[in-house]
Every structure is written in structure tokens, then in C-alpha cells.
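A lone chain, given as C-alpha cells: the form predicted on its own.
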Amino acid sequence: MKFETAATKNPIDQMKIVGQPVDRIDGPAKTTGTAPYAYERHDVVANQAYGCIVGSAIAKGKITSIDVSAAKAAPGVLAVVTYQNAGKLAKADSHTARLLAGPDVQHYDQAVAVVVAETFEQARSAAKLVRVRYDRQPGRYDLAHEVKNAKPPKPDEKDPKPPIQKLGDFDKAFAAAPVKLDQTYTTPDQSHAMMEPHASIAAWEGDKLTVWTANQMIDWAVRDLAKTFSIPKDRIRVVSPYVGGGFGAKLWIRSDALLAALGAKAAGRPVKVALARPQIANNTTHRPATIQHVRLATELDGRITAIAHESWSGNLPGGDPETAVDQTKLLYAGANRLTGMRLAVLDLPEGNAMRAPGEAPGLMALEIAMDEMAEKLGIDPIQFRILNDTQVDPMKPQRPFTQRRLVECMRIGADRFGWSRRNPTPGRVREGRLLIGMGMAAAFRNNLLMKSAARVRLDDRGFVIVETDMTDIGTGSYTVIAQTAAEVMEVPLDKVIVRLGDSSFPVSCGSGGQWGGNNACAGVYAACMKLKSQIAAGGERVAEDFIDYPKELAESQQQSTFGAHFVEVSVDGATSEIRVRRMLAVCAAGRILNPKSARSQVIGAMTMGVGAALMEELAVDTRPNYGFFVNHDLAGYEVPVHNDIPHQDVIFLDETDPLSSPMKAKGVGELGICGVSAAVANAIYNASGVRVRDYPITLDKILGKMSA
């Protein structure tokens, strides 16, 4: 099914079973351990060994010679593969890094061997006999040391757009203008920390490779498998039916996999392979740190005439950079327009996508200096974000959005948040010794099409079942796929089975970029009209169909979901400990599917932003002889628990979007993220007095330097 005009009225809109709240169909399956996640895949092949990854001692350098005499001697040793027995090996597109080392080393802790055996105690015993001499070789991890050596990346098939982005003058205006910001913002290095590690299964079967691993999207993990082992895509088979969280590092295949497969092959038998907990942070990928340079400038009413945001970021010699300045080219109005990225090479391991990538950390320094410029003029904060709204794209007038409500989502918030209350000026606000304060920011996120495909059947039982490569990690796939296909097939949500995870089925979008919910429900809908069409019509009861859009849609019209975040917190005027007290999040995203599964996402999102606004941060040993992430597990690494987060709230706007999808949705799960760390920042500022402009805001920072 082509998607080529504005979705009329359809089965969606009866809204039966779509846009209900309804219970996760896997929740039981989760809640009593029988959901099967890779690692755990006991059933699925007999035989499994077990595979130990050793990890490179070094960051940058050359390996010398490899003994793995005396781990091949071990008790219960079956193979020990290298980069010198593992054959050759290709690497995917998709990889900057290489995940087997050898003879050259890229980044700390990349994989230089797997050893195999029949128990992981055992296993993991031979790695630590294997014997690596190395080359050290110096490198390069300070960021802030390489900012002169950063270059415009150069426009790829993955983004064409130009690094640098300029409309009317922006030198000019900036200087003419009455009312001046020019600040520096910075953010850290950050680890996904999902709660599921990188884990994988892999067999063979003569050329025939199966992986049962943990991945976001299926179709990607058989290309770059078969890249990079050099073999047609249809001997290959992944299958990953749940997933513990993913939230970017498991679009791609890791390590675990590739080692997994060679070990596999090595040992003549299947071998599983996880990637212990500190292995995560140096072994895979992070969100690189960026330093962001915001200018701004205003007439004396606040209506912006010039606004600029740079970006610096880093990345092995291949890499791309961390997207920080997506938002600001679509947020605010403004005449004179400046954004541009530039990419310094560093030899940290490799940076990609995590948890809202580009806008995340964007809107982390925009959404203060929205603040800091509203202060300046005197302005409340929202009113003007209010000023500055624009209903087109800022830097292609002739092109409105779809729908853009961030407006109302402000409005509403600040009535059920209580903004009234707020006191404008910093550190008046005081209960006992705590100081209190409110803050808020503008939440956006790009809404992606992307093709997605199905497969649904009939059965003699009255059961409709629907098949998909499309994952679920934790976002609720499984159910609202199960509505759309009861919603369009008319049955019961009880009459329908869901299969995910496996590439032996249609080629769906996969999770990512909050692209999911509403483009793989768009291939499901598709397939069950084709066999409502083929049933009406004595045809077969099994049709498979898919949901494709025009790029010409994407381009006509920008389409953008929007939020207003919230936050109150405190900060304890002896100690400088912050609290959050309470959280309100705003979400213009079309329809939502499901709004027990959205509101959850959204909360989980939130809980992220206050992660990232005050303790994730990857410390780096920057020295040059060494280079890698220094607290690589979730004692060093912290992220919020439960007694970190308060009281929650989620409001979605009642909205549809016609040229989404079929479905009239959009994705969610992502917006939730974006601004909530500004938020909190400003909320800490109105507390406290404090403006700290370097995350994440820890009490060091703030220390001493709040007035009596």
C-alpha cells in the first residue's frame, strides 16, 4: 500500500480497540520469566557452549603477537578464535568500529578474542589465559583538547544534509541587534545502561548461520551479518522476539553476535555469547560528549531575530557526529539563521545513536538559553517561547507543519502545573532550608516514515495472526499491533496472535527513533485490508502487504511531534542536594495508540531526562596512552532509581495527523526525553540562583555559590 495522500476516515477510526487502554498482551508472559530473551534461549538449539569475549588492555595501538596455548589447555576449552583464525572478515557499513580487533586496535576493551567452553566458568577462566602483546600507540580522547582540529562532516547517503545551514545574515543581525545571548553548554559522554546486556546465540547448519540475539531491527542485523561474513542474506536467520531494552545500541549487531557465530564455528557447536556489564560502556557504542555554542538575539519586545547553535562532537575516523543542532533549525522563528556541526576525531570507542539522538542533547543547551534570553528581556519563560512559535518551517516558509501544537501544550501545562505559583526570581521560594523551583522547556522530536511490512492469516480457529520482523523493546509493540489487526479484522483483541522478531517474516521498520508504533502498525493495517479485500472476494485467507510513502510526503509538509515538560524541584541550601519533587510532561504526537503503553514510555523517558540532567556521565581517562570510559558499570555509572523520581504526570492532546500514516499517529516514546534535562536545569536556576551550563548539574557545581 502506497501512502501518497491524507488518510480519510478508516476501521482506525472507530477507535473500538485502538486508543484504548489496554493491558500489555506480553505483560504475563514478562511478569512470570517465560517471555524468552536471548541469552535464555535454552529451547532453541541443543548443545550450547559457552564463549568469553577478552577485550583489548589497550586504547590505540597495534597487537604484536596473541598466546592462547594456555587457554586452549584449559579444562573444557573447545576453540579460541583471533583475528589469525577467524577468516576474513568484512566490515558492515554500518560499523565504524570493527568488532574484532586485529592487528590493529581501534578503541579500549574492542574485542580481540572469544574463548569457548563447555560452561561460562570455564570460559570465562581460558579468556583470562590468553596472552596479548601490544604496540601502544598515542591517542586522541579530550574533546575540548580536539575542538581546533574539528572539521564539517562531510554529507553521506545516511544524512545529505549540509553540516552547515545558513539563512538571511545571521553576523549582521546578531550585532544590530538590542538584546544579545552567546553561551557555551556542555554534555558528556553517555552509556545506554539498558537492562538487558548485549547477548546473542548463534548455530550453524553446513552454511547456514541462525542468530538469536538481542536487536532492534532485524533486517539490519542479516545485511551487516551478512556483509561482513560475506555470504548471501537468505542463509541467514535472526530471531530476537523480546528485547530488555535496546534504546539505540542494539540497532546494529554488536560483538556478542559476530563472536558468537565465529565461536559457533570454531567449536562445531552452537556457543552463546553476553557481553558482561562492564564490557558495555567501552566494548559497544555510547552518545558521544558535545560542547554547543547558542547565540541569540532579539528586537526589546522578544521576537528573535538571529539565532545560532553550533555544535562540536567526536568520533572514530569514520564515525558520524552527534546531531545537536536538528531542533533549532525547526523550533523557533527567526529571520537570520545559523546551525552547523563539526566532528573531531577521537580514538574513544565508537559514538552513535541513544535515546532521542540529535535532540536529546540539543534541546539539553537550547532550552536554556531560551531561558537565560527570557530573563534578559524580563519575559515569563513561556510567554516567550509563545512569542517565537512559528507554524512553518523556519527555513523553507512555504512549508507548514502537519500539525504543530506546542502552543496548547504549554498553555495546558502551565494551568495544570501550577506555573502561576512560580516565583520569576531566582532563590525566593524556601521551605525550611530547602530552596524550591519551577522550570520548564519545549519538547520536539521529528516524526520518521519509514516502509514497513506484514503478514496476516486467518485461521480455521477464528484466530488472526499477524507476522512481522518488527521488535519489542519494552514499548508495547506486541499490543498495539494486536489492536490494529483486531481493530481493522473485527474481532476480538483475544482472537489475535502476534509474532515479532524473526527474519523468516515481512521486513518491518524495527524500533528506533520513535519510528516504531505507528509505521509497523501502518504495515499491519495495510495487510489486514488486503485480506479483508481477498475474503470479501472467496480469496485466500493470508495476505501479506506493506505500508510505503512518497518521499515527495515527507517533503511537502514537516511533520514534528511536540511537548511542554515541566519540573519542580529542590534544592537543599546547606548540602546543595537536589530533588526532584514533581514532573508534568505535554505530548502533541497524533493519535496515540495505546495510552497506558504511551503513558508508560513517556514516564520512562521522563525518568532519562533527569538521568541525564543530573548523574549519567562516562568519565574519560583522557591521558594519551590510555583513553577509555573509567566507570563502566551501574555502580560507577549512575542512573535514576526509584527514590529519584517522584510524582509523574503525562496529559496527550487529543489530535490526529492525517498525513502520518493510515493510522493517523506519530511516535511518542522519544519526545518524552527531549527537553526534560533543560527542565530541570531551569528548574534548579529558579531554585537555587546557580545557572550551571555543564551537565550533568551535580552538587559540586552548585556548591557555595548560592546566595545567603
Contents of the next structure:
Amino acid sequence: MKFETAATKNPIDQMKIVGQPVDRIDGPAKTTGTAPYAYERHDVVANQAYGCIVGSAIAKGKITSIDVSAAKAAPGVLAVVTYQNAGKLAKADSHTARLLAGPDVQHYDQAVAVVVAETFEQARSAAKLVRVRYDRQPGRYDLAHEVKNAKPPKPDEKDPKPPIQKLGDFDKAFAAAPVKLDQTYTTPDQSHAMMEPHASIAAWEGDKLTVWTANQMIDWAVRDLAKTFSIPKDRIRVVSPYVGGGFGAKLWIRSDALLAALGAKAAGRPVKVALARPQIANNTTHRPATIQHVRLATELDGRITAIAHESWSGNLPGGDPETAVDQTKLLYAGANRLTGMRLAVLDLPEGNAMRAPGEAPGLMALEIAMDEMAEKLGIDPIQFRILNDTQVDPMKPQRPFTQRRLVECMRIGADRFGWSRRNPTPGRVREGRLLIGMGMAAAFRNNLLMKSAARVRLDDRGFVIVETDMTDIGTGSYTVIAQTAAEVMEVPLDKVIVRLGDSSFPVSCGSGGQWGGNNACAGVYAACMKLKSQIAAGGERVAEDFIDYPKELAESQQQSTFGAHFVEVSVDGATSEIRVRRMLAVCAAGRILNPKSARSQVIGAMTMGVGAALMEELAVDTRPNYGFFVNHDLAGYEVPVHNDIPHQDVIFLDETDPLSSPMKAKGVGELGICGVSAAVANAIYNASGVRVRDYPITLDKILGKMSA
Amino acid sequence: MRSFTYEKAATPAQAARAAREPGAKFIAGGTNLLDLMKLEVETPQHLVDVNGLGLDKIESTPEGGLRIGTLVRNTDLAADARVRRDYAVLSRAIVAGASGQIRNMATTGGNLLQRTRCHYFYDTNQPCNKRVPGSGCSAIEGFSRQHAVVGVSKACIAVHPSDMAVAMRALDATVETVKPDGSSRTIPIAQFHRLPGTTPHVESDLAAGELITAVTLPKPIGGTHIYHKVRDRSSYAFALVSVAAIVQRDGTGRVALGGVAHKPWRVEAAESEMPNGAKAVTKRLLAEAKPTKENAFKVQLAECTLDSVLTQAKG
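One more: the block was the form predicted on its own; return the form predicted together with the partner chain.
Entire complex below, previous chain first.
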């Protein structure tokens, strides 16, 4: 099904099952421990051996020798694979760093070997016996130091947009404006820190490879394995029905999948490999740090005349920038505009997508700047944002937004949160030794359209069976897909069986960029509609179809999701300890397919936003002999615990977007993180009077700066 | 596989004898040792399991204090009615540490001996004088935000991670031990932990094989007991700075700091300044502080936290 014109009334509009807050259909399997995750697939293939990955001890240089003799002689060891015996491996286009080092080492903890043994303990122990000698070379590890060498990244297929975009004459308008803000903000490297580490089991049957893994994008996994091994896609099967969190870390296969496959080939039997927690920070990918320069200029009445947002980030040679300026192209009005990205070369581990790449760190800067500007103008922060709302793409005024209810989100949120009780003068609200403050920020994230296919079958018992390679990374895909099929096929929810995450099923959009729910369900909708008409015509009881979107649809109108985040914090007047006390998100994101699972998504995202605001930072040791993320475990890389997160509330505006898909839904999972951290920062300023522009806002950045 | 032998000791003296050989280690709750063994930060060749020794009672002493068996689990110690009534700072310090699951396993003696959480100590690719004596210290010029500010040396700036030990230092506990020859001795807690000096791998006063059998608390001294732990998140995190304080009505009292040194940090002479406020106390308590650029804030944080604690004690 090609989605070429706006959706009209269709079976989803009945909302008998879609749109209802039903429990997750996979909930019982997960709460009883019977949902099999990749590392636990003991039953899928017999005789599994265990692989343990050895990571590079240096950040940059060359391997001069590898001595595997002690490891090979260790008890239970079946094989040791390094670049010297791995065979020819190509690098997939989606990877910047190679998954197996040698002889060059590109970053710290890059895999240099996998040791395969009968037991996990034997493999782990023997891995310590692999003796690798290196010739260490100087590397670049300090973004602040490398900005002077940063260049605009070349547009490529993945991101064809020019890195620097202008409208009007920013410099002239900025110079002439009566009120101006010129500030720099920084965000640190962050780790996905998902619950389930990367894990895979690989088995060869002749020249055919099966990988049971934890992955968000099944078809990409097949494509990249095929490319790496230079074998046809049809010889590879990837299975990933349950994923314990991804946040972008599992968009592409990682070293666990490749080295399980290499280990299995060398050992002649199936091999399972999981990354240990300390490997997550440096062996995999992370969200790159940014330095962001924001300039705003307004008339005295608060209308923006000039807006500039420039961002610097770093990556390995050939890597991509963090697209932190994207939301600034679309969020606020202003006739003179400048956005620019520059990329420095760093020899840290690969920077890549993490939950709401671009917007999450971009709004951390922009939405503080908006508050700072509102204060200069003496205007309420919400009023200032409302004043600069736009219903069209500011860069192309002929392009409207399909839906844009940002103002409503802010107004409803202000009302529900009690914004009118906020004292605009910082540092004035006290409760004993605590200083109390409120902050808010706009939320913005684009809605992405992706092709997605599914197969639907009606069996003799009256069950509707849906098969698609879509993944459920904890988001609720199983449930919203079942709701969609039940609604269209007019059967109860418990008559729908959903099978996901297998490359033998039709290719879906996968999970990422908050595109999963809307597109995957639209694909299932298309297949169900086809099946229904087939059955009506007395034809086959199985149908396969897809949803696809012509380019013109996305280009003619802008599809985005909007929201507003509200946060109340306390800051201890003596110790500067910061605690979040209340949070509210108001989201306008098209039809909400399941308010219960959508709410969980947004609450999780809000929590991640608190982490980014207050504690999450991969600390870089920039010294020549180091060059890596030092705090590489969950004792060092702190994420919020339950006690850090108080009452959270989420409101969804009742909305449908007929241009998004037949589902009239949009993404919402990433909208939930966008803006949260700035709202926390703004609340801290309101409480304490201390403006921190370098995340995370740890107490040492406030200590001693409060005015009494 | 890196193999080790294992035995279950029958008596404290036998345990001490078994652990006398180089490469031998006691194991009790295993909450720290097992993690370090998985990473090969610790590579014992022989484990002496002391869990069966029955040293898990909390008894009153003739002097009016409490004798805490070395195997008393942190959860049980924190929940003990006598501890909560008379040594509340200890209860509060324990529950401020780790998680419920870890406290259920962790023991009194083991908690005193837990090892630093320095990131470089945990990463076996990096130089660390504590892990590999003589290899150098990565932290001094590296990522040192969590590290010690006082009592540091050129060899090590690691910090002792225990909360429990900080409270015990404020309470003037004594550590009872048994040696391989069967003799026993008591070590005042002030002398139990060592500063890093040139031998940061030597962390306590214990001799080879010497086993902690109990920790004794002197008779209660009354006062208001406060443990304030400042950290980057509100639970399950190591202290940036912690303050264990016992404050009497007249403003005198005791104070020990956690998160600032290689051992629980207390300077008795500084306590004479307690009636003069936090600034005066901290000035003497941290007079010798040599922080790094990254952890210099801990000096001010210690003063601010103590100030908050003293204010709280008055209220």
C-alpha cells in the first residue's frame, strides 16, 4: 500500500482496541522470565560454546604481535580468533570503526580477539592469557582542544542536507537587534546503558549463518553481516524477538554478533558471546559530546529576529556529527537564521545514535538559551516561546506543519503543573534549607516515515497470526501491532498472535528514531486490509503487504511531534544537592496507539532526561597514553535510581494526523526525552540563581555560587 | 581457568592459619571479592570461607558497649535495636551504603576491608600501584573527581569507599582479631586503616592471615547522631563526601569524614573547634588537604555538609 494522500476514515478510527490502554501482551512472558532474550536461547541450537572478547588495551596504534599460545593451551579452549586468522572481513557502511581490530587499533577496547571455550568461565579466564603487543600512536581525545580543526561534515546519503544552512542575513540582524544572547553550552559523551548488554549466539550450517541476537533493526543486521562476510543476504538469518533496551545501541550489529559468528566458524560449533558491562562504554557506540554556540536576537517585544545555533562534535575518521542543530531549523520563528555543524576527528570510540540523536542534546542547549533570553526580556518563558511559535517551516514558509500544537502543550502543562505559582525571580522560594524552583522546556522531535511490511494469516482456529521482522525493544510493539490487527480484522485481542524479530518475516521499519510504532502498525494495517478483501473475495487466507510513502509526502509538509516538559526541583542551600520533585510532560504526537505503553515510553524518556541533566557523563581521560572513557561500569556511569525520580505525569493531547499514515499516529518515545534536561536546568536556575551551561549539572557546579 | 582452592574453616584460629600463605584470602559475603576476581583485579589462589565460624552475634560487653561479630550482616547490624538506639550514626551510615541485596550479604569485617572503587584500579590495562605495586598511579593526573583530598601520597589518591567504617571511626570502635598462632589482639579503628604512603596495596594493619573476629563499640556517649552522605544520585552511589557526627547538647562532639581519604578521616584535635562551627572544624580537619583540580570542590563540600549537619543537630 502506497500512502499517497491524507488518510480518510478507516477501520482504525473505530478505536475499539487501538487507542485503548491495554496491558502488554508480552507482559506475562516477561514477568515470569519465559520471554527468551538472546543470551538465554539455550534451546535453539545444541552444543553451544562460549566466547569472550578481548579488547584493545590502547586507544590508538598498531598491534605488533599477538601470542595466543597460552590461551589456546588453557583448559576447555576451542579456538581463538584474531584478525590474523579471521579471514577477509569487509566493513559495513553503517559502522565507522571496524568491529575487529588489527593490525590497526582505532579505539580503546576495540575487539582484538575472541576466545571460545567449553564454559563461560574458561573463556573469560583464557581471554586474559592472550598476549597482545602494541605500538602506541598519538591520538586526539579532547573535543575542546580539537574544535579548531573541526570542519563542516560532507553531506552523504545518510544525511544529504548541507551542514551549514542560512536564511536572510544573520550577522546583520544580530548586530542590529536591541536584545541579544550569545552563549555556549556543552553536553558530555553519554552511554546508552541499556539493561541487556549486547549478546549473540551464532551457528553455521554449511555456508548458512543463523544469529540469535539483541538487535533493533533485523534487516540492517542481515545486510551488515552479509557485507562483512561478503556472502549473499539469503544465507543469513537473524532472530531477535525480545530486546532488553536499545536506545540506538543496537541499531547495528556489534562485536558480539560478528565475533560469535567468527568464533563459531573457528570452533566448528555454535558460540554465544555477550559483552561484559565494562565493555559497553568503550567497545560499542555512544552519544558524542557537543559544544554548542547559540545566539538569539529579538525586538524589544520579544519577537526573534535572528537565531543561530552551531554545534561542534567529534568522531572517528569517517564518522558522523551529532546533529544537535536540527530542531533549531524548525522550532521557532525568525527571519534571519543560521545553523551549522562542524566535526572534529577524535580517536575515542565510535559516536553514534542514542535516543533522539540530535534533538536530545540540541534542546539541552537551545531550551536553556530560550529561558535566558526570556529573562533578559522580562517575559515569562512560556509567553516568550508562544510569541515565537510558527505554524510553517521557518526556512521554507510555504511548507506548513501537518500538526503543530506546541502552544497548547505549554498552556495545558502550565495549568496542570501550577506554573502561575512560580516565582520568576530565582532563589526566592524556600522550604527550610531547601531552595525550590520550577522550569520548563519545549519538546520537539521529527516524525519519520519508513517503509514497513507484514504478513497476516487467518488460521483454522480463527487466530490471526501477524509476522513481521519488527522488534520490540521494550516499547510495546507486540501490543500495538496486536491491537492494530484485532481492530482491522474485527477479532478480540486474544485471537491475535504476533511474531516479531525474525529475518524470515517480511521486512519492517524496525525500532529506532521513534518511527517504530506508527510505521510498523501501518504495515500491519496494510496487510490486514489486503487479507480482509481477499477473504471477502473467497481468496487465500494469507496476505503480505507493506506501507510506503512517496518522497513528496514528507517534503510537502513538515511532520513533527511536540510537547512541553515541566520540572520542579529542590537545591539544598548548604550542600547544593539537587533533587527533582515533580515532573510533567504534555505530548502532541498524533494518535496514541496505546496510552499505557506510550506513557511508559515517555516516563522512561523523562527519566533518561533527568540522568542527562544531573549525572550522566562518560568521563574522557584525554592524556596521550589513555584516551578512553574511564568510568566504564554502572558504579561509575550513574543513571537515575528510583529515589531520584519522584511523581511523573504524562498528558497526551487528543490528536490524529491524517498525513502520518493510515494509523494517524506518530512517534512519541523520543519526544519524551527531548527538552527534559533543559527543563531541569531551568528549574535549578529558578531555585538557586545559578545558571549552569555545562552538563551534567552536578552539585560541584553550584556549590559556593548561590548568593546566600 | 584460573583455579583456586577452597576450604571452609572450622575455627577462627584455623582460618587464620589457612590464610597465612601468600595468595590466600578470606571470603565472607563475597560482595566485593567476587566482583574483583571476575575482573582479575584480585587473583587469590586459596579461599578460606569463614561463614561457618559462628561469629555472627551482637552481644553486650561488660563495659556497656556492644561486641559485633565479624560475620554480622550489614542489614542485621543496621536493624539491631541497640544499635539504632545507642549508635544511630552507625545504622544510618550502613543504610546509606550499597543496596538492600548487597547489605544482606556484606559482613562487618568485610565492609571494613572493602577495596577502593577507583576506576583505574578496576581497569587491569592501566597502571595502578594498589593493584600492581610500582606500576604507577593513573588517577593523580587523570579522572580524579571521586578521589581523596587528604592523606594522599605520590603513589595513590584512592579513597576508602565504606560508609560503615566512617561511623565506626566516629564511635571509636576497636577491631578484634585472631592471628595464625592463635593469639588475639585489639586494634583501635584509628590505627586499623592505613594511609597509602609508598605502599598503597597495604590497606590495613592486619598481618598475614590475621582474621577480624569482632568490632567492639564502647559504651554509648549519647548526643545527636547524624550521617549525611552527599553523592551524585540519591541512592546506590559512593560518597563524594560524607559526614558522621555525634553532637552533644553543649555543641561539643565528634566528626569523621568519608569520601575524602584512604581511610575514614577523623582528626580529634579538630573537634575542639566544634562549638565554633563547621568552618573552624574543617579548617583543621582538612588542613593538610592536597586536592586535584577535579576534586578540589570536596574541601568546600565537606565544610558545607558539616555546617548543614551542625545546624540539623541544633534543630
